[in-house]
Structure formats: structure tokens, C-alpha cells
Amino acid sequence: MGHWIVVPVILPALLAPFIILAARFDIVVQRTLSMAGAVALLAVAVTLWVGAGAGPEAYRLGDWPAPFGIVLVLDHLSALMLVLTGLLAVAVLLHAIDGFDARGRHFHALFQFQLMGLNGAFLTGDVFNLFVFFEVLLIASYGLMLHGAQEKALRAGVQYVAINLAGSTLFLFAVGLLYGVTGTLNMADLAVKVPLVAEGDRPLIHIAGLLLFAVFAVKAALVPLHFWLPGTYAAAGPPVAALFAIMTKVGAYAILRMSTLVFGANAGGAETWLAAPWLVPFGLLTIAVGAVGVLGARRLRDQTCFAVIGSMGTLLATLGLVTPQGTLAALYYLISSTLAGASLFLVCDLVERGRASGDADTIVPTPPFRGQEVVAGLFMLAAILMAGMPPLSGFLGKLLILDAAATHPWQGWIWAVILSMSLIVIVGFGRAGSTVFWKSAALPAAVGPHRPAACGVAAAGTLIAAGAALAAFAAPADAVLSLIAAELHTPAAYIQAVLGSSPTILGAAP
């Protein structure tokens, strides 16, 4: 593909000073900018899924070869991911354009930014590169998140920049002792090299794994680092919420690629799958929180939060299968859950715009608004693709994660948890959604004072749709999901597209 690989970190980062310098006082041209920016995004991003075809391709920035120049890798994974970032960036931008981007200043090139760090996390092929753009989605999040913000919103912004602002410590830390160990921070490389270290040393390679892992975890907001999460998203705007649902996915991505990559089954030692032993307790605990957490809100939003944190203990126990089925499963799940929560937050800001002010989002009964039948049946789709009820994908994605634990030693437990979860779930959006649409349709007058606005109602419906479209079409997306998972259990391709030579150790699936 070329210098294409590049494209989705140079154009965000070239369109967003663009904003700021020639459009700041026009907003829409910043939207048609934003826009156009983001529609271009999808379309490489779709353009380099099918060049992932020929198999891992990687780009040296300057020219310099690996490991010792900037490197870019785009495999089958990374271009899934760079799809889902530039579909979920167009909706969310459909939705903002509808008067939300224009309570503050500097939406657009903050929108801009963020991009540049999700897509440019997803494409590094160095772990150092990773902590850069990790820091480049977070420094836009915070003002993204403070975006015609509140004082709740303020209060929330400290705790989430001190939480990450330690989460980036320990990724240095964890750098530091990669570097000092192996001498490289290549990810190819250390593939090759972590089997190798000294005996004396692999304790030190061992705390850097752990380091790492309680990074991405904090970032994937598992349980017990995940308390930063409810009060974060629920006091962003919706449609930074909703953006920010594809931000907790690059947690899972950075542990799923260190862990099949540099951490998996020919790390030798201790260090042979590092992170599974965690992935699968924590992560049916933090389904549990998710769950609870949703049965109990008292807001759509809260609700949806709680919601996303039990998908990505799903998400992550599921990972913790370790093994290709487990993977493909869990790959599954992950666009599907990504396309639940954004399109949750959606749904939620069409709700409080559709109430009067004083009721917001909260889960009451209120005289009706104009346009609550259309809300009310995309709340109920969102719903059913988030707790995994059929006809939509979230049900087939557990069925897949059930049956890839079949012969797991935590079968027991994961099925249990995942389905009784998964009913309590079902009970908590059924108790909001017959309070905020059903009995209030038994009320006498509509008050509201806007009708659902098109774009609102159309991006949320692209989100659902795409839902739906990933099941409808189960059996291609098995057969492309197989293909993702079977190169990440054997990684021989990624290690020498990027070192350009046969790698002393190749990696074999489990």
C-alpha cells in the first residue's frame, strides 16, 4: 500500500492546525472540514482493509530500518480497526454537527486530533510510538471531554487527566525496562528477543509485562481500574461519550497485540501468555460491576456507562481464552459492542433534547415529546445489540464467545456469569426504557420543544444498521475474523514484513 499507510495519522494531524488557523471563526466551514476530513479517513481506511490482503506491510518513516527507525504495520487487524475509528468518527460527527460542536471552541480540530492518536495507535508498530500516541488521544479527550463542559464535567476532567497522567508513568516505567533489558522497543523485535533474555534478567522483562498489561487495563477500564469510567463519560458531551467508546477498544487492542505478539506462546517461561491468567477473573468481575451498575442507574447516560464497562469485561475475559476461536470471538464482539455503546450515547442525547431541560436524561416518566416513537425505537434496537438479545450481532458475538469457552477451565464460570449478566442487563434497559417511553406515552401532553433532529436520528440509525449488517453477513465476517485471529497466534508474517528478514523465532498458534 505504500505511503497510503500512512495517511491516517498525516491527515488528521495537517487537517486540525488547518481548522484552528483558517476556519476557527466560521463554524461551517470547520464542519464542512470535519467532515470532509472524516469521510476521506473511511474511505483509506477501507482502502487499506483490502491492501491488507496481500498480508503485513510495514512502513519506515525516514526510511530507517527496523528496529531502529519509526515503523508503521498495517496487518488485517490494524485495518479493522482503522474501519471502525472512521465509521464511528463520521456518525458521531453527523451528530455533532447539529448544534453540539458549536457550545465551545475548537470541536473540530480537537475531533481532528483524536483521530490522529486512536488511528496512529492502532498502525505503530513500537511500543515507545504507542505511549506517543496514547498521549496525543488523551491530551484531545481532555478537551474534547471539557467541551461546553460544567462544573460536573470539570470535576470529572481532574479525576480522569490524574488517572491517566499515572497510567502514563507506569507506561514509562514499563518502557524503560523493556529498553534496558532488550534493547529495543520494537514490537518484531522483541518478538524475537524477549525468548532470548538471560535468565537473570527475565524477572525484569516479567514486572515490564505486568506494567504494561495494568496500563491497557486501565485504559480497557477493567475492574479494579475502572472507577475513572462512569464519571468520565457520563459528564462528557454525548458525542464525545460516544467517540469515546472506541477509546477503551485501544486498551483491549494494545493488550491483545503485546499479548499474541510479544507475550504469547514463544515468550518462554513465566512470560507465555502473561496477561491470560488475570484476563478472565477480572474480567467476569468487571461483567458483574457492568451489569449491577446498570440495573441501578438512574440516568440513560450512567446507564449506558455501566453498560459499556460490562462489554468490555466480556471483552477481555474473552481474551483471556487465548486461543484462536477465542480470539475470533472476542474480535467479533468488540465491533459489535464498540457500535452498541456510541450508538447508546446517541440515543441518549436525543432523549435529553427531546425533554424538557429539567428532565434530562433521568430514568422518570414525562409528559412525551415530538418525534419520542422514533427515540424510543432506536433506544430499543441500541438496547438489544448492547445486551446481546437476537435478531442483532451482540447475540451471535456471546454465542461465539460461549462456545469459544467450551473447553476452557473457567467454562463454568464464564457461562454463568455471561448469561446471568446478561439477563440483568436485559431487566435494567427494560425497566428504563418502558419508564422513559412507555409510561410516558400514558401521559397527557407533549412538552417537549424539539423534534429529533435528522442527523441526530440518522447517525445513531447508521450505528444500529451496521449492528444489524454485522449480522446479517455472520458467515464472511467468521471467515475474515479467522483470518485476523489465525495471524495474531502466528505472527511470523507481521515479524518479517517489519525486520525484512526471516526472524530468528516465528510464532505458532497455541
Given for the second form:
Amino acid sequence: MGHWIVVPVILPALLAPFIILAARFDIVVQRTLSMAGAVALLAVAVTLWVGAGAGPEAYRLGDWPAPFGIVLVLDHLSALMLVLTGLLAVAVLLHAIDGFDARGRHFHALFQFQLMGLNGAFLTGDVFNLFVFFEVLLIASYGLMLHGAQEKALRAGVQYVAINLAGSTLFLFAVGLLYGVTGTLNMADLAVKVPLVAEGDRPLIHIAGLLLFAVFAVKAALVPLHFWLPGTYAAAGPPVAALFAIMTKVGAYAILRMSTLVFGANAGGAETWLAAPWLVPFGLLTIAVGAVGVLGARRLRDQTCFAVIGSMGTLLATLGLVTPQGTLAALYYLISSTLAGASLFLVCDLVERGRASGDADTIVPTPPFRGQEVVAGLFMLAAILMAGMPPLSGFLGKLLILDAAATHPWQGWIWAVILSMSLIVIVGFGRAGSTVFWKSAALPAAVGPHRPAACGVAAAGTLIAAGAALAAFAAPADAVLSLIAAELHTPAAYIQAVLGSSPTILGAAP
Amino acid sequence: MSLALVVLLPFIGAILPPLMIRSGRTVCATVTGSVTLSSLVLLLIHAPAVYRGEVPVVAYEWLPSLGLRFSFFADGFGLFFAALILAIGLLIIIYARFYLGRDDPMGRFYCYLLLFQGAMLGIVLSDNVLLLLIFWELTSLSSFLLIGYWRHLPEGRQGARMALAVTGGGGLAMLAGMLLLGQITGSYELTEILGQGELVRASPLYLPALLLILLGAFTKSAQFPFHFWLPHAMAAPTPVSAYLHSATMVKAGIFLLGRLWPVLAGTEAWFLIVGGTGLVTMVIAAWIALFKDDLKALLAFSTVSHLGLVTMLWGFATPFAAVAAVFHILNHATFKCALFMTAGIVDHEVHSRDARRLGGLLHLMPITGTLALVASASMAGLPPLNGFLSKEMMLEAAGHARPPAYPWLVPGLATFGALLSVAYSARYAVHVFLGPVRDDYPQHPHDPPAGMWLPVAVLVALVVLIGLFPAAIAGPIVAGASDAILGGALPDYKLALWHGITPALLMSAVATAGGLVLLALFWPVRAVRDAMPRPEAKRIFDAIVLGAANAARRASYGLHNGQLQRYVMFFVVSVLVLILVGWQTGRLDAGTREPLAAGYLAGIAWLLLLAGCIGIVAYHRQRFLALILTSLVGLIVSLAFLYLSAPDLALTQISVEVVTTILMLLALNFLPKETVAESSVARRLRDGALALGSGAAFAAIVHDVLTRDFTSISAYHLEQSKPGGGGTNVVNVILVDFRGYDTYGEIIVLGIAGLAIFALLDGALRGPAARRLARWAPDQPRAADLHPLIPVVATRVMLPLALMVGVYIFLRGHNLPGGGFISALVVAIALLMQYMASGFGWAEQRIRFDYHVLIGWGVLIAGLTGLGAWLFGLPFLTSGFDYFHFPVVGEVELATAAIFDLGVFLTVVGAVMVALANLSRIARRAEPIPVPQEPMDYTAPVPEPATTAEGR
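Following the display of the form predicted alone, present the structure of the form predicted together with its partner chain.
Every component of the complex follows; first up is the chain already shown.
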């Protein structure tokens, strides 16, 4: 694919300063540029997806040979994440251009930078560069989170930044430790070097691996490192929170990438599948924390936050299965839960706008607003997608996960937790939906101009439709995801794409 | 294909009613009916083949790696159910057209109804059990919508939620059961599973699978102890109750029991659990039904009772009982659906369905009354109606089910159940339709339009006809369905009214007589029953759900209390645990590298560092002091860099230190100078221990890393810096070339920070924060001389010099310590000093510049420079350099990396200055100090603090 590989990073990185320079006083121009950029990104991502069919491909930045410079690596997994990001970006923008973007300054520039951060994190083949993109993500998301912020958001923002800076510090430390033992930062090179680490140095590598895992777990909101999420996502504007649905997936992606490539089957010694023993139990705990939060939520935003946490638990526990079948299930669920979380947040915003007050997401009946039926329908579908009920993709994802867990020693626990917590989530959404949408029908109607905007409805509808399509076309999805799972579980092609045919640099024999 | 279409048609057709309602209600109903009719016709096309013994199958792959296939098959059993669903559905659609009021959104109703119909058809025709599960949960969801159709009614909402929770939850259990079944048999296709009964029953997973599947089936079919949800689902409009809760959805559970009968039945566990549950349900629900005053509740519990009856028959696991079960399913669907419709008619016409307020309706609505009487007679099991036939078969089967320990238990209880059935059926007939006409009906009743009673009449006609000619009308259907279950081993049975004097007939007679006696004694028995305490299932359920929700709320909000200390504590503890675990995984060799000798200078610096840290901990609540002490730490770190031969890092660190400290000092001006004590002593001790622990752990790790040798990629960087990167300062070459992409990312981070600061502070200049700012008064004394002469002069003189230094540092960067980043900070400091010395207002008036432009250009230039490499077919950020000879200057190296570095420079200056400019905006808003006008006009009039406070 050549230069196309870097386009998902530099397109938004050039568009954002252009918006600052040329359009910072006109929202319409900003919207046009931003939307065009997002659509172009999606198109590029799809192109890359097609291109990834030829196998992993490295792009050597600055034309330096790996592992001495930084490489980007395109494979099916990164292409998939790019497509998902692009789709989400288009949908969220479609929703946000209906006035949300004008509540503060620089929304579109920050949005593009955020996309750049996401794409960069998905494409990079270098651990330190991943850190850099985590920083881009963090600061851009902080800016977006404060977009049109109320005081509450400032408070939550401080917590978000504080915890994530702690995470970043740990990231640096872990990368330093990895470098101090292996002498390299390139992921493929690490995959070659880690198995060769001398016996007497291995605990250091183990600690480095676990700390990296902790950093990613913070991003992925694994209990007990999830505390930043509910406050942050609930305080951010719902369209921003919808975009953030992919941010937790960055953590999951990083765990998946590092654990299959570096700390996977080939790592050797105690480092083989290093994160797996932690992922399953804490993933299950995360599911429970999420489900309890969904049931007990006072506000729709809170409920969605906890639903996102629960889905991350499911995803991470599934990643802990470390079989190709489990990886397939995790990937399918990753797509599905991203769509679900994002669409639920967009529906929250539709409710708030319908109720005509910026903070009106409390789960209490209020006078019905115009177009409430449509919003109610979207809520139900999004909740179905999230709770994992048929006929949308959430259910198939759950089936895949349960099926993949059937060979795991913890099968009983995994099944019991996932299924019982599903029930709690269903009850929670049922209560919330019937209170917000049905109970209100008993009240006198609110007369007002509030009515969900067509583009807002279309945005949430697009995401839900994507969930439906993922279910309807599960057979082709299954085929490509099993391909990705196979790619991940036999990383030789990836390593070869980065390091060339003989990965024996610095005298390290494979 | 057409078999799949049978199922899909209602789903596709579901979009029509909400659209067609615009053309009127009759059109809407007609269209809906046509959808169902088409589906029925398509289904019946397969009937001849099925009755010839063929099994039409259609299958598409859906999720191959899971074994989920979009596959359907129709055998006699499935066909029977599917036909029942569609035929009754058709009647319901007609009935609902006249039942629903003008204000009810009919399009939505028919839409949900079709969705439900499709889901139901999916259950009975699915070949793949996972597909079946999907449809199973879809019925839960669509019935949720149907029960909650009248969303303004609290009973509707609560009933809908309860039904969803119970049946949806059961569905999840069944999901696990089905997966286990697939695990045992290696297939999810029913047609394959059904042949492997032996294997399944012998498997160690049999019992868990059975229990989980039964949980699903029992909740759906409202079997004891899950019987409580069904009556509350009756808040739905009557057509829904008649369709879902008598004829179809609740039969899904017993359908499944029948479907899996060949696989699961025949063990002791099956007999005990299924038979026992059925029997208990039959009796208990009948008892409850008898005393329900609400007609629909009475019918609901009678439905539960009859479902229990069928469940019990499955539980007997004999072929004869299976035939009886099939036959009763058919009969029950006809008479119960008819009864629900009559109850709906009564409700519709009288506006009450309380048995205590009714009576004598036969005279006022003779058609409805007659139909109701016939149907209830069938429910009571009176000859010559169809209810009698299957009840006789049930009693016959029960007569043979005699566990050795209690031989009379089953027949006895079955007879008692039949007795109660007679009693409540009679009550429905007597207390509602018979007796004298009253004069206190809420509305004077008369027969409804034909559209409402005709569907009832069709069903009642079937009730009578099947009763009279069972073999001719129902015979083939029952035989076909039973054959499918029994796998071609039909028992010896005869569908007929008269079998001679059999034990069953005697039991039946006892039941009938007893039932009538019980009704005669109704009020006294009821008084006794009312006096007894009974659990109210709904209250218990509501209490559990509410309790759980409240507990969840407390737990969730209690855990996530918004306290940063707690969140960080969890983070630190997690990290510590991970480090300790990592340490345990192997034996760590001691480092072999010789430590360097530390001079006394290093010792002093180390002590200072330590003192600084302790000082911060001790005085962290005094923010100025803490800030200064923090900068002390930064300074010592830069000294350490210098000491360890890293001048670039030292330069960077020190300039960053200066800039951040100044910016924070400026910000601190508006913040409280002290923080409140937030932690108790105990928590401080805990946090202190954690801090020391994690600090020690990290120190140990760092020590371990620093004391060992390793080979790294940096050798290549040192070697290639000049030949490959064109610079002798390897740090700079790494920054702008080897890892220029990282730098590109990091300047973007700075740029974003600038934007975010602007957006944040711009927001703060509006709204409540702006009002607070306007009220703000300096909390520290102001110097009389706002802009002292010496700093003013010094900074202004130094400005060009400092800028020159910046340019110099920038240019030499590639070969000597320096570069864009450091130079930008130097320039920023020079500008910062103008703000500090001469005042915000003065500086702002002179630097009329939007720093956004700097950030924008900086990022753009860096990006475009990187992009330039494409022109030469090289990857992004590939640098180029060459040596040029200029007159006078001599040989000069020009590198694209320098342009990239210019981008870095601009972005960094921009970001710092945006922060400064916005702080200055805030400062000027909060404290409007007159701006000196002329150059060197340094003395501003000193505002008196008191008057300014008033003046504002």
C-alpha cells in the first residue's frame, strides 16, 4: 500500500492546522472540512483494509531500517480498527454538526487531532511511538471532553488527566524497562528479543510486560483501574463520549497486539501469555461492576458509562482466553460493543435535546417531547445491541464468546458471570427505558419546538444499522475475523514484514 | 427457500402497518392480515410433503465458526405449531381491528404483532438450536413491546418489564443449556441432535444442560415457580393476551419440551422435574385461578394450569402421554383463545372485567354469551367438546404414572387439578354470563360488531367439531405431530368421544361433580382462603428488583464517589501488586556492571533533591512554596543531565522548568494560595506507606536496570548520525530524523494543549466562571510600583539579544546542543519576560498576534516537510541534506530536517504563548490595571485596593 499507510495519520494532522488557520472563525467551513476529512479517512481506511489482504506491510518512516527508525505496520487488525474509527468519526460528526460543535471553540480541530491519535495508535509498530500517540489521544480527548464544559466536567477532567498521566508515567517507565533489557523499541524486534532474554533478566521483562498491561488496562477501563471512566464519559458531551467509545478499544487493541506479538505463545518462560491470568478474573469483575452500575444508574449517561465498562470487561475477559477462537470472538464483540456504546451515547444526547435542557438525562419521567417515539425506538435498539440480545450483533458476539470459553478451565465462571450479568443489564435498560420513554407518556405532552434533528437520528441509526449488518453478514465477518485471529496467533509474517526475512539484527539469533 | 420465507415474511411485513395506517385502520388490518395469510399459504404448500413423511429443509451458513446456521425444517410437529400460530394470528388480527380504540396507535400494534409472529414461527421452524434461541429472545423482546403497548398504564409497564426479566432471563439460561447440548453432540442442528438421545442422556453434562434448558422452558411457559409473570402480562390489550399468553408464546416452552423430548426425556431426572413441575403447576395455578375476580387473570392462571398439564404429560415420557400433550395443545389453543376474546368483548362492552360486577350477560349479549359458554365447557372438559377428549387422555396417562412409592399421588392430584378446572370454568360461565341481569354495569352491554365475535365463532366451531369428529378433523394433525416427536413409533390410541367406562372416565366424573360442588361452596371456601396468608408474587418480585436496583445504586455510586485519592490509590496498589508478582516469577541475577564513583557534588545535589521532595510533602498545602520546591527538583534533574553528559536534555529541562514555573505562577495568582487538608491522618499514613513502597519498588527496578549491560539500537544511531542524518548532535538527529515522527506527535500534543487551554479559558470568560472572575479581588498586597524600572529596561534591552540567542540555538541544533524545541522555549521566555516586567496590557498591545496561527503553521510546516519526501518517492519524514557553497559564508549544510525543526519551533512558541495570552486575558478581566502608554512609560498609577474593590 506504500504511502497510503501513513495517510490516516497525516490527513487529520494536516487538516486540523488548516482548520485552525483558515476556518477558525467560521463554523460552516469547519464542518465542511471536518466532515470531508472524516469521510476521506473512512475511504482511506477501507482502501487500506483491501490492501491488507496482501499480508502485513511495514512503512519505514524517515526511510530508516527497522528497528532503528519508527515503523508503521498495516495488517488486517490495524486496518479493521481504522475502518471502525472512520465509521464512528463520520457518525459522530453527523450528530455533532447539529449545533453541538458550536458550544465551544476548536471542536473540529480537536476532533481531527483525536482521529489522528487514534489512527496513529492503531498503525504504529513501535512501543515508544505508541506512547506518543497515547499522549496525543489523552490531550485531544481532554480538550474534547471540556468542549462546552460545565463546572462538573472540569472536575471530572482533572481526574481524567491525573489518572491518565499516572498511566503515562507508568508507560514510560515500562518502556524504559523494556528498552533497558532488550535494547529495542520496535514491537516486532521485541517479539524476537523477548524470548532470548537471559534467565537472570526475565523477572525484569515480566515486570515490564505486566506494567505495560496495567497501562493498557487503564485505557481499557479494567477494574480496578477503570475509575476514571464513569466520571469522564458522563461529564463529556455525549457526542464526544460516543467517539470515546473507541478510546477504550485502543487499550484493548494494545493488549491484544502486545500479548499476541510480544508476550504471547512465543515469549517463553513465565512470559508466555503473560496477561491472560489477569484478564479473565478481572474481566469478569469488570463485567459485574458494569452491570451493577447499569442497574443502579440515576442518569442515562451514567448508565451508558457503566454499560461500556461492562462491555470492556467482556472484551478483556475474552482476550484472556488466548485461543484463536477467543480472539475471533473478542474482535467481533469489539466491533459490536463499540457501535453499541457510541449509539447509546448519541441516543442520550437525543433525549437531552428533546428534553431541552443540557443536563436532562436523569432517569425520571418528563413530559413527552416531539419525536420521542423515534428516540425510544433507537434507545431500545441500542440497548439491545449493548445488552447482547438478538437480532443485533451483540447477541452473536456473546454466543461466540461463550462458545470460545467452552474449552477454558473457567468455563463455568465465565458463562455464569456473562449470562447473569446480561440479565441484570437487560433489567437495568428495561427499567430506564420504560421510565424515560413510557412512563412519560402518562404525563401531559410538552409543547415545544424540540424534535430530534434528522442528522442526529441518522447518526445513531447508522451505528445501529452497522450492528445489524454485522449480524446479518456474520458469515463474511466470521471469515475475515478468523483470518485476523490467525494472523495474530502466527506473528511470523508481521515480524518478517517489519524486520525483513532474517530478523537477526544485533547478533540476536531467533 | 419458501420455508425460510414463511418466517421472514412477518418480519419484512412488519414495516407495512406503521405505513399503511395512514390509509386507514381497515386497510392497515387488511394488509397485516394479508402478510399473515401469505405466510400461512406458503407454509401449507409444504403440508402435503410433510404428511407424506418428508422433512423440508432449508439452510444457509450464518456464522460458520460458531455452527450457527440460518436453517429451518418442517416436520409434523413444527408444521402443526406454525399453522396454529398463523391461523390464530389471522383471527387475532381481525379481532384487534375492532377491539382497539380510535386513539390506540394501531400501526404500531400490528407492527409488533407481526414481529412477534415472525419470532414465534422462527422458534417452531428453526433447525439450528442457536437460531431457535435468537427467535426465542426475540419473542421476549417483542412481547415486551406488546405488553407495554399501553405505555401510559403502570401495570402495562411493570408487566412488560417483569415478563422481559423472567423470560429473557430464562432465555439466557437456555442459551447456556443449548451450548452444552451442542458441546455434547457436536452439532447445533436439531435434525442431528434429535438422533443422539442416548449419547446426550449418558453425558455427564446432561443434568446441567437439562436444568438450564428447563429453566428457559419453564419461565417461558410460566411454570411454577415462575408462574407469576403471566397474569401481569395481561395488562396488555386483550388480543395480545389471547395471542401470546394463551395460544402461542407461553406454548414456546412446551413446544421446546416436545421438540427436545426425544433427546432429553426418559430419565428419572426428567420425570421428576418435568412431571413434578407440571403437576404442581397444574394444581396450584388452577387453585389461584378459581379465586381471581379479574376475568383475564382467571383465564391467565387457567392457562398456566393447562400448560402445567401439558408439561406433566411431557414429563411422563410415554408415547401415549406425548400424543395426549399434542392433542391438548391444539384443543387448549382453540378454546382458550376463544375465551380470552370473549373476556375482551366483555371488557370492551361493559368496561369491566371484574367477575363480581358481572353476571347475566347471556341475555344482553346472546352471541358472545353462547360462544363463551361453549368454550368454557370445553375448558372444563365436558363432552362432547374437544377439551373433554384431551382431558380424558391426560387422566388416562396420569393413571399410568405411578411411582412405586406413591402410586396414587399422580392420578389423585391430576383428578384434583381437573376438579379445580371444572370449578373455575364454571365460575367463568356462571358468574359472568348466567344469573340475573344486573342494573349496575359500568356501561350497558350488547353484542359487539361481527368482526369481534366472528373470530370467536370460528374457534368455537372448531371446539365443537373437533369434539364431535376428532379423528376426522384433528386426527392427521395429531398423528403427524406426534409422529415427528416419537420418531415413527406411534402408540396405540384412538381419538374418540367414547372409550367405554374407563378409569379416566370415572376420574373425569368425579372431577366434574366435585368441581360443581366447589363452585356452589365458592364464597365460604373463598372466605377461608382469604383468611390464609399467601405470598404475593408480584410484591416479592418488585421488592427484589427494587431492592437490587437500590443496592446497585448505593454500591455503584458509593464505589465511584468521585474521589481522586481513592482512584489513584487503586492504581498504585495495582501497580505494586503487579511488580511484586513479576518479581516472583523468576530469579533475578544481580547486575554485573561496575557502578561509577559519585563525587561530592553529586552527593550535595542528591541531598538537595531529597530535601526538596520532603519539603514538598511537608508544605504541599502552601502552593507557592510547593511550586518553588518542585522547580528545585526540576533544576537538580537538569544538573543531573549535565553531570551525566546530556547537555541537550539539560538545556531542554531547564528551559521547560522556567516556562512552566512562570506560567504556573501566573495562574496561581488567581487560585487559592493554600489548599484545605483533605485527608485524615490514617489515610495519610496509608498513602505514605504506599508511596514509599512503590518508590522503593521503582528504585529497585531502576537499580537493577542500571547495573547491567545491554546492547541497544543506539549504537546504530551514533554511527549513522552524521552519514545518514547529516548532523553530529545525535540527540537532535534522533529528534528530527530517526524518530522525527515521535517529535511530530509531541509537537501536536503541545499544539493541542494550546488549543485546549484556549477553548477552556475562553469558556471560562463566559458563564458562572466569568461572574466569579469579575468579583475576584487580589488576595495579596500589590506593590506600589507595578512595573519597576530596572526589570522593564532590562527585559526590553534583552529582547533582541534573547531572540538572537534563540536563532543561534536553533541553527546550531543539528550539530551542537540546541534545536527547535529549546530555541522556541528561549524565545518564549524572552516574550514571557516582557509580559511580566511591563504588564500584560502593555505586552499584549505590542504583540498583536493570534498565536493560533503559530500553532497552525508549525504543525502544518512540520507535516508538509515530512510529506515533501513523497516527491522523491521516499517515505514520510525522510530527510534530505546536502552541502552548498555560498560566497562569503562558505560551505553550508542545508537539511530538510531544519524546516521540520522550524515547525517544531513555531508550534512550541505558539503553544506557550497561547497559554500566556489567555492567562493574560483572564488577568486583565479580573484586575484591570491601566496600561502604560508610551515607550518607557513604566509607572502606572497605583490603584487603591479599597476603592478598586468598590469601583468594580
